[in-house]
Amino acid sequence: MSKIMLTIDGREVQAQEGMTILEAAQSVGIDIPTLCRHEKLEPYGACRICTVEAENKGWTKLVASCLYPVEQNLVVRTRSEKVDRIRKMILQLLLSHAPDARELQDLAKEYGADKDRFEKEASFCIHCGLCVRYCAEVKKKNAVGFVNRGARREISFIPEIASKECWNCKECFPLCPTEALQAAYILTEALISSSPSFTT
């Protein structure tokens, strides 16, 4: 693979062709926040908290660093007034779903996000997809998935699969940045234990 030179926050960085901006930054210890990335999973770009400014040939655009591939002579700014403003807004939207999530609270302090900026939603899920993707891509079980669309979108365990696969696994639990997954699991567990069709 060929080497690619780019600049991240004023620092020259050598990256491998095929790397993303996020991977290149992490390789030299430059931190970019992310809520939907996992080293075992394909990039997803759901949370957009990893948004950065990327400049090439005089053109600047905002991109998700976990998806955007490195380019020769690319200039990246991981912190700027515009980037911080976008992250603040994203965090405020996420906090309307999960105001007590520790990971979100820590980022909120860094970016000055107000957890009461938007009306609270009846959900803890921030749609990062980590649990769904891990179960599908790593475990190959598809025991948890998304239901509904738009603002009503939630994660849900599939009882028929969960009753056989989840009780001795639960590897997805530590991935959840909020309590949504654990809450969904408890509901599913109650459903399974009360239904003869799942316990026989």
Contents of the next structure:
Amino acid sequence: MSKIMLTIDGREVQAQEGMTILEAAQSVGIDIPTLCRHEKLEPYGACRICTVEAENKGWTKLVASCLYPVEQNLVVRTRSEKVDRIRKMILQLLLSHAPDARELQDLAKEYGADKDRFEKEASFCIHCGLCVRYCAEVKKKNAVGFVNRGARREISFIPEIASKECWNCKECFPLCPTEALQAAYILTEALISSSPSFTT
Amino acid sequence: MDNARIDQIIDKHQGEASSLIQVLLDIQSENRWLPKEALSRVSERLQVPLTRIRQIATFYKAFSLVPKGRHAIHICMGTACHVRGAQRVLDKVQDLTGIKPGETDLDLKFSLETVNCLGCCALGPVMEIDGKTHGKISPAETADALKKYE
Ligand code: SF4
Ligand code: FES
Ligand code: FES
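Instead of the form predicted on its own shown above, give the structure for the form predicted together with the partner chain, please.
The complete assembly is shown below, putting the previous chain first.
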């Protein structure tokens, strides 16, 4: 595998071909915020909080660093006025769905995001897909998935699978940046126990 | 719809996971909705997790997870039809069938949906029943048209 030289925040960084900008930055201790990223899971690119400026041959674009592979001579800026503005906006949008999420509040402080910028539409889930992907990719149980689309998109457990698998696992709970996952599970559990055909 | 028929449909598509949407479309058009048992069967045969199938089945409007009527009414509410009185046509159909857009009557006779342009604006207002286009339709003609369906 060939070596690739790039610059991140003014520092020369040596990376391996196929690495993402995020991995290259982390390898030299440069911190980029992430919400939908998990080291055991395939990159997903849902939250966009990891957006950075990447400049190549004079062209600058905004890319999701958790997905974008390193390139020779790429110049990356992980903080800039533009990047900070984008992260602030993303946080404000996410906070309108999950105003009490600790992780979001911490980032909001850093980027000066106002949680009341947009009207609350507390669906609590920010669609990071961590729970869905963890269940599918790591546990291979597929007990929880997304349903519907757009503003009505939400997670939903398959009761028949959840009743067998989830009680002893629950490994997705701590992954959720909001409380949405647990709430959905408790709801499913309630449905299971009130419907005799689902009890095992 | 029984499993034998679902298996036939799946076999027609060589049991390929990549044909999932085609399989679902075939079941939808024959059965008019996708019952849970059918989805479980498809999941088993194509080796696609049920979560994935549900995600797709709830994403596209072409699929329904609840029973649909024998006849599908689509009323165009696009701009051209709107200015030519689509609202009155819709009101009339709602009166006659007792259902609102997105609903199906208890006898499973009609399902009603609105759409935002059927692509034949010169015929507005347009109502489509089971794919048949009724153009330049007046509320009174709407009633006549609906009577033809059992
Ligand atoms: S429930 Fe939580 S972990 Fe799952 S997608 Fe929503 S925010 Fe992410
Ligand atoms: S961490 Fe990169 S898009 Fe979410
Ligand atoms: S607006 Fe009704 S067909 Fe185009």
